[in-house]
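One chain comes next, on its own, written out as structure tokens in the form predicted on its own.
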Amino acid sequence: MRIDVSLVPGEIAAKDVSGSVVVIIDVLRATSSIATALASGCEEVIPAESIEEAITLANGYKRSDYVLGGERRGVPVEGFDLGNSPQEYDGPRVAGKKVIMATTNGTSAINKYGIAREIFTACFLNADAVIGACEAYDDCDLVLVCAGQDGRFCMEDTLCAGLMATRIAHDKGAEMSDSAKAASLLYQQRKGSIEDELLRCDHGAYLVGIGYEQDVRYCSRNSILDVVPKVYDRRVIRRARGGPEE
């Protein structure tokens, strides 16, 4: 196994991940919301690349079967049921329902890597569970994709990728690319202050400034959710426990 990290969106092209396991990371806040929704019993998360696409997808279902969630610039979309606060996806509002979600960075990234062998989504909240799932794939490479912020590097996704790369390299003796080594070194330097790092990073500070400090603090919690979100047919479902599926 070789571990690679896309530190910014598009650094590793979709055509280059054939046969690899890909993990999409958008800590603040799309993949944190997805993990929380699936852990709360939602049927599936359907990622949309735009507000318009989310509305079009929603029109294909009964109103009682789904909730519509999303944000632009961190702010809930007018007319949607939920924004992108992970704690909105915790509980009966999403249980048994489809969640149709459109966010600025994360949901777009999820839809880009369809030719990969497997696609998971991860964040700090479910890091241990996703690490365990990835470690079952001894016979292929692992690509950790940081969703970034508006096409740029962001600290929070890189720290999460660094956590995953560090653990998997240690557990499996995996080789790391230069970018994976850089993410690992950054994580090892900052692992004792993840909450503070998220509060200080560009997007974390922005979210604090518009009233979402509790979201940032929640998203910094390590491995409190035992859920592996798996992308299947452009939907994110809760992966069953066990080894690689045939």
Contents of the next structure:
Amino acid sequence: MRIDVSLVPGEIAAKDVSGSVVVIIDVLRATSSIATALASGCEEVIPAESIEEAITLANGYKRSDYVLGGERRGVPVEGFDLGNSPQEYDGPRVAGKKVIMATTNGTSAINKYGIAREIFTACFLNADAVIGACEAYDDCDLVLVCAGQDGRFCMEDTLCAGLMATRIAHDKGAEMSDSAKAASLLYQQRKGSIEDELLRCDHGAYLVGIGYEQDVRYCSRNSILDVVPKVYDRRVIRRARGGPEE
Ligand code: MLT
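Switch over from the form predicted on its own to the form predicted in complex with D-malate (MLT), please.
The next block holds the full complex; its first chain is the one shown before.
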């Protein structure tokens, strides 16, 4: 097994990952909202490329069967049921429903790697569970994709990729690419202050400035959710923990 990290979106092309396990990471906040929604009993999350696509997808379902969520510039989209605050995606709001979600960077990143052997989404909240799922695929390579912010590198996704790369390299003796080593070194240097790093990074500070400090603090919590979000047929579903055959 070799671990690679796409530090910015698109750095590793979708065509190069056909035999690999891909993990999409958008700590602030799309993959944190997805992990929370699935842990709260939502049936599936349908990631949309745009607000318009989310509305079109929603029109295909009965109103009582779905929740429409998403953001632009961090704030809820007018007319949508929920924004992108992970803790909004709790049991009473999402249990038994489809969540149709359009966020700026995260949901489109999820739709880019359709031909990979397996695709998971991860964040700090479910890091342990996704690490366990990835380690079951030790016969293939692992690509950790940082969703980034508006096409650019971002600290929070890199720290989460670094946590995952560090653990999997240790547990499985996997090799790391240069970008995986860089993410791992960054994580090891900052692992004692993840909450502060998230509060201070560009997008974290922006979210704090518009009133979402609690979201940022929540998203920094490590492995409080035992859920492995698996992308299947352009939907994100909850995968049982265990080996590749499950
Ligand atoms: C995104 O997809 O860009 C983010 O999740 C933005 C956010 O809501 O913080």
